[in-house]
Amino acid sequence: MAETKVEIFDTTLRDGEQTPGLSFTLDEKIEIAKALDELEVDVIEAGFPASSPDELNAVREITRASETATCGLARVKRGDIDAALESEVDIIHLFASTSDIQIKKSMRMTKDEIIERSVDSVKAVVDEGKYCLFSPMDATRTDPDYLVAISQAVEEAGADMINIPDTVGVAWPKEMEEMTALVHENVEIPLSVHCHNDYGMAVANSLASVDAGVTQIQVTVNGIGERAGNAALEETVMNVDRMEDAYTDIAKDHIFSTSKLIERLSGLQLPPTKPVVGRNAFSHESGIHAAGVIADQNTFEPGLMNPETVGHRRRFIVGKHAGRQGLTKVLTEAGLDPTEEEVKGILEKVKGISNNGKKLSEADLYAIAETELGKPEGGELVDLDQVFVMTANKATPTATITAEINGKTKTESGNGVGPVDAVFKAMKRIIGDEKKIEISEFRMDAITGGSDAVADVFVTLEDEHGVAAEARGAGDDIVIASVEALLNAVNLLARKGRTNGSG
């Protein structure tokens, strides 16, 4: 059997961004959809013009920006479709609630008049050129017979591809795939489908349905959207790749980048065991799967994606369950070069301190080995001299550091939303071209009570390589505490970027 092309169709910047709080800016809608261009996606929904006039000049600017087919949003009216044709996109997706609850309490109107409605709004257009996407929304709760009524009626006017949304995320794969082939059965254009994940089955619906003949799948990066969010796409075109006659386009090695693209610009930060992209995706700490993966990555890790795969990188961790591979390696990548019997003591301290209850950062690690080995040659790129820090009178918080890096005093300032933030932009400023660096974690927990509590700050970075340092700084004042933080995770991962050959 030949392999079925699976079209991805990102709806980030459109369902992604109805997630509740969020509202990227258009500079940052243009961004990502540049990055969603580098991933090689199929379309790009770029909004609901109709929304307001903001929306309709973002979706615009995106559309001319994108070397990908953009989609707009409309409800099935004629000032939607206006709206929709003029913001230039290439597709014009409407909807039309179909479901027996949504009919009732959204579109008051009967199932006869949808129909009508819906295919003049088809009609509509398709007289404009343009390529019509129907979908008929909350389609899992609508009743079957209608559901094929409606698409049958849209297709015959003209309809080029029909979508069925899983609106509120009740389906299961089952289920979905009995709809989807349904609907399959009784048309002939073309079927999406997409699915939300109020049941953390999004994806799995998705898959579900490729397997009834559905060859587009609607997507989020990083699965956000409304409520519980979307299919998200890496998790759903990971899953595609390993079926055995499917396949997308998808530029797989630009899935973590992107991941991280949004991550940052929404706030919606991963959880560490988010599947495929998240920070422990492919980290080891078992003493066991450490020597395994270092032997044969397949032993511990899913044969058919590894980290370069994603563009992700494979980290080791030490702490209580780890043995000396893994601890070497970890080492190995800091700059250091221990024997045998200096990892043996290093990892006797490791596992007596994390036996106790302590989480050991990288930073951590590298202090415990320093006393075993002695600092490696190159010492560190940034050896800070003083920071001062403004925050009075509701002004914009502005924090100024000198410090020496690479042998050079230096003083920069910066301003940001926060005390810390303001440290993050002073030392970006003072490391410069040396090394370009991005916050991927800040954690802060309170080691001691009340208003005097000891703070223990743990900052993750990460350079434009993907190297990752983790570091952490303690103290009753949170500020310092973060420059501390900041500053071992600086120079920990410049060491780990000479190692690399990547800085």
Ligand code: KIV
Contents of the next structure:
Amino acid sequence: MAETKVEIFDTTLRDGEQTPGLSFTLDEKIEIAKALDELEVDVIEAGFPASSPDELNAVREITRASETATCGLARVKRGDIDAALESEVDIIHLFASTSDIQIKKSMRMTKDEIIERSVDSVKAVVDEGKYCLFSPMDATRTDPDYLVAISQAVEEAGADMINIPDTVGVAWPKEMEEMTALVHENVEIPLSVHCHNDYGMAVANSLASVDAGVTQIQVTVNGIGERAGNAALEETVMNVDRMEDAYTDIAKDHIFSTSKLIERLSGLQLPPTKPVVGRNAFSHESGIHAAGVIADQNTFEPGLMNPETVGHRRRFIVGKHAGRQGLTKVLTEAGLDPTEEEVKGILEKVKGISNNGKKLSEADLYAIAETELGKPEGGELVDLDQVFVMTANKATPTATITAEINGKTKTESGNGVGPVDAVFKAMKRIIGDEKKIEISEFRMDAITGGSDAVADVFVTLEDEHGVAAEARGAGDDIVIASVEALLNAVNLLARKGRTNGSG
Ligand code: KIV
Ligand code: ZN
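Having seen the form predicted alone, can you show the form predicted together with this ligand?
Time for the whole complex; same chain goes first.
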């Protein structure tokens, strides 16, 4: 059977930004659009131009900056269409409610009036020479005969594509397949779907519609969006990838970095267990799993999808459930060469600490290993002497660090958007050309409640060769805890670099 290309229509900047409490700045929107270009999505829905002059301007700026076809949302109103035209988008996405409940309580029109307004709007878009996508909103709760009638009417008026939204996320895969098949049988133009995740079925429903002939799926990165969000791009793409007769053009190795970008800019932290992009998606701790993956990664991973496929990385976690093989792998990657007896001793200590409920970072493990193996040759790259951080109302936060690096004392300062950023900039200057470092993850958990809470800071640094090191710092001063985590991560990264010859 010939393979079908499934287009990926990304609506992170429109439906994604409708996540309660979320608002991207213009610069952030442009950064996201450029990341979506690199991810090679087929369409970027850049926003809803009629919603405000700022939104119109943002959609226009995104359209000018992006290499991908852009789309603007519009109600079936002349004013909305004019705003979308002004925003210079390539595609205008018209929508009108078609379910009885939305017609009665939201649109307040008759069904015939909705068809009439939709047809007039489609004609207006087409007359302007724009590609017209039409959504019968709440399609999955719409009377099927009416859904077919409005679909045929907008097709006749010149619409280029019809999108079937499961607006409140209530469909089952079988229903979604039947509903999209029904529209597919009654119109000739291509179909798209837009599934919300209220019952956690958005990806399954989107995929079911591909079996019925749908050739475009609307998604958001990390599944952000109204209420429980939309079909997640990363899960949708990786599932289409394993369908026998369908594919996408997504640059899959950019999936993880794009997810991280959206996580950072949206402030919506992903659960570690999130499929494909979660911190634990390719992490192994239990002895049996780690040993199995070391022998052959397919033993306890899906096989078709490796961490490298999506730009993620595999991690062996040392904690309560760890076994000797996983621990040996982690220690040798950090430059140590323990005997079997030493591994046994370290494992006992690790389990003792983990059984008391403490989370261990890679650097903690290394410190435990040192008590068993002694300090490795080469010592630490950076020995901290003093750190001075200044933040005041309206003043730019500044950090000054004095440290010994390779036996020489050095003092450097950095400014940042906050004190932690300032510390990072100063630390980067201290390290200078010794190593190029970037923070790939920064997490802070409050261990106790109240304003005197103890914070646990986890930092993952990556060098220019993609070597990563994770370390932790804890304390009631979040800046000092961050400095500690950063310093431990820098030193661990330097050791790992020495071991694998990249440092
Ligand atoms: O959820 C929805 O129905 C929408 C439409 C505008 C397509 O976001
Ligand atoms: Zn939606």
